[in-house]
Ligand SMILES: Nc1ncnc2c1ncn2[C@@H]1O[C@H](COP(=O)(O)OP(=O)(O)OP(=O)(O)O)[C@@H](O)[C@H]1O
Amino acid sequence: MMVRIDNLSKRFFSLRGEVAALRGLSLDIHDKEFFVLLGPSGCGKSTLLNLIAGLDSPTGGQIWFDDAVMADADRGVCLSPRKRNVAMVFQSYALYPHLSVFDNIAFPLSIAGMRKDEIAEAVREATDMLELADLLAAKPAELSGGQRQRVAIARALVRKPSVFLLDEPLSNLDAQLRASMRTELKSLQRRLGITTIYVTHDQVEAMSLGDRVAVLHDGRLEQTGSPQELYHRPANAFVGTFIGSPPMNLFEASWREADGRPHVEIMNMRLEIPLHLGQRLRALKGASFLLGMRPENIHAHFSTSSPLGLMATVRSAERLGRETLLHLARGEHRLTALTSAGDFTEGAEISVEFDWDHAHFLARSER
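Any chance you could show this chain by itself in the form predicted on its own?
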């Protein structure tokens, strides 16, 4: 099932007045794709998921499943969740505490009026797939967090939905269990081939799960692409700093050409950059821009001088096992570098070198 979002808007009123939760958002989600909506709290991702599910109606734009209109604000069309054949898993799992695992999973089929033998077969199929067959008589309170998560997923999948929606379903689990559940979810989605839309604020989840990821901010779509595209080719400063851990360094920068060679001015100094990067700088509007450099592309060396004149002071060093994250200062400027070299001590003066082949030249936001 392909899902198409066309110029979708959602406004509502609160004590703060009118709030624009979504602002003319458009995107296409491919058939059988694992698609992730990523962004900070309040960016509109859960609102978008609710609109796709039919739990709320848009104030502008359309939602299509293949060639069928699910919602059209101009025509006053908004089909119910049942008519859309979607299934949703919430952060809270929303299991019925007085029902057994079997009855929780069977609930949507029971209210749909299916025969008992058909329900039993559907539940057996779902519980075998999610390794819940030994827990059918248990109540939710008797289950671990991971088991409750599996029950919620089984209840959603037992109806054989066309679109599977998940709203931060792993956020209540501990780090180790989240990692194992990510693997299980990805494998399950591949086996079933269901178009899946997953909401999270956790970039690790987004990068590990998504075939493609849409980054949202303030109700707008900032960029859509594969995890690799978002990491290596961010469209703007927000995507560059939101994707990646530790986050990208951003520097106020300007550039000019002298004697036919491009130079970048950052942190009160001028650095000559490779000639082939000049063309990328010329494509930017204006002489000033933002220079993005990921910590792993800033190389730190034990040295009392640098041929580039780029020296920094170690403010602190976070030892992460194989690597060390250095928090550096150059005057009032701050930067981070990720290195596997040596034992850097607080207060040490070191030389810093940028890997210009991995530099990001980002235009300033006009918003």
Second form
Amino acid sequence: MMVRIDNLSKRFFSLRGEVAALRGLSLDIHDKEFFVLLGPSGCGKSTLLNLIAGLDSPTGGQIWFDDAVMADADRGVCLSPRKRNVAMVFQSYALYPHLSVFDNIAFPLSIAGMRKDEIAEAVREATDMLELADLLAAKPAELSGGQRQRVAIARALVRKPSVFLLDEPLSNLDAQLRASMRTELKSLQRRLGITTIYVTHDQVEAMSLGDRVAVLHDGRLEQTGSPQELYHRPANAFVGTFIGSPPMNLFEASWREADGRPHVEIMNMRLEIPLHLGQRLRALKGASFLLGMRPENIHAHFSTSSPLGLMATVRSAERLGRETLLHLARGEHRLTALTSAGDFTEGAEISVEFDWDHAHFLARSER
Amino acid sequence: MMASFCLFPWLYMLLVSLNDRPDFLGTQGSIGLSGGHYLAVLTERSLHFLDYLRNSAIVALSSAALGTVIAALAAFAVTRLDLPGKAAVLFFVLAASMFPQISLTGYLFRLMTRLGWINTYQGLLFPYVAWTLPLSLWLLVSCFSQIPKELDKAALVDGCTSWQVLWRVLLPVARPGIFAAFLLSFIAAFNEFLFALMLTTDHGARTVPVGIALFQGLHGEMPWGDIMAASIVATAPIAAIVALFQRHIVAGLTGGAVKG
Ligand SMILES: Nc1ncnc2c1ncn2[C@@H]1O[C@H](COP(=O)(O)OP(=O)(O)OP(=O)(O)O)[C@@H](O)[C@H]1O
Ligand SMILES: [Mg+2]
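Now that you have shown the form predicted on its own, what about the form predicted together with the named molecule?
So here's everything in the complex, that chain up top.
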């Protein structure tokens, strides 16, 4: 099932006045795709998912499943969830506390009026897939978090939905369980080939799960692309800093050409940059922009004279296991660098070197 | 200490009801135990005690049932539907429940006379429903609003209509609260005195509390033994219910226990 979202907007009218949760969002989600909606808290991810499920109606724009319209604000069309054949998994699992595991999973089928023996067969298939067969008689209150999440997933999948929606399904689990559920979920989705839309604010989750990821910010779409694209070619400063951990350094920068060679000026220093980057800088128009450098592309050396002459002081060294994250200061400017040499001490003067091949020249965002 | 203080009147009632002497008040001598008063209360037709008991049971059960159904539907509407001014409704209900009972009696009596409902079950039923509704409504609103909204969403996505959400998910999940609301309104209606005194004339609809109070009128003197025996018989079921379901009532009142 293909999902097309066209210029969708949603405004809430509440006691604190009008809230625009989505502002003209357009997305195309392909058939059988694992699509991730990523964004900080409050950016409208859950709102979008609720609109797709039919739990809420948009105030503008349209939603299409293949070529059937699900919601169209202009024509006042909005199909109820039961007509959309979507399934949803919630952050709090939302299992029915009064029903056993079996009855929870059977619930959507029994609402649909399926025969008893068919229900039993479908539930068995789903519970085998999610290894829940031993727990059928238990009540949700007796289950661990991971088991509850499996039940919620089984309940969603038992109906063979055409679109599978997940709203931060793993955020209540501990780190280890989260990692193993992630792989399991991904392989399950591959096997069943159901179009999946997955909401998260965790970029690691988004990068490891998504075929494609859409980054949302303040009700707008910032960028859509494969995890690699988002990481290596962020479209703007927001995506650049939001994706990647530890986050990218951003420098206010301007550029000019002197002696036919491109230079950038950051932190009150003029640095010569490789010739071929001049092209990309010219494309930016305007002399001032943001320079993005990931910490792993900033190299720290002990030598007191760097070819590029960029010196900095170590403020603190944060050991992350294999690598060390250096928090550096240069005047009032701050930057971070990732290094595998572990013996930098606080207060030491070091030289840093930028790996220009991985520099990101980002337009200042209009907002 | 507290318990014995609370139980003392009841014990005294028990003693008096079991005493076989009319001058039970001077109790220095031996206390003869007998079930005579119970026998009298339960068998003597002229006392109509069994009629009162039946009336009480019918009126209290049906008003509690009707009141709880109305309260559950109203609580669903208030907590789940997008209604304008639902907070106002709740406060109005609360304000209405503050009215002293006595201020309504005159009006109620005239209304029931007009309707010809004096001394009928429905004449008690509707005032009782109205009287117990605020409590059960508030109880159920707090109970429903503690059920996470994601549960409704899950049910809707699973294909339920709004009615199915209420019927198959919310009501079963809210069962402790509904049960508590039912029991509390049953007890309130069973104990109610003023409306029953005013709106009933004889054993056709008179309830136990009024009936017992009027034992004296029937016989001229105070049949303390019979009164106490009747009181024991009438309070025993309530006490038993409370003892049996205490846990449920407390659970329902304190809400919680619905997290999935
Ligand atoms: N029913 C509502 N009434 C009023 N405002 C709402 C309502 N639902 C959401 N909002 C507002 O819409 C915005 C987006 O909310 P939404 O729940 O979609 O965020 P989210 O991206 O899912 O955040 P999180 O990661 O914290 O779940 C927020 O500013 C929120 O306050
Ligand atoms: Mg959310």
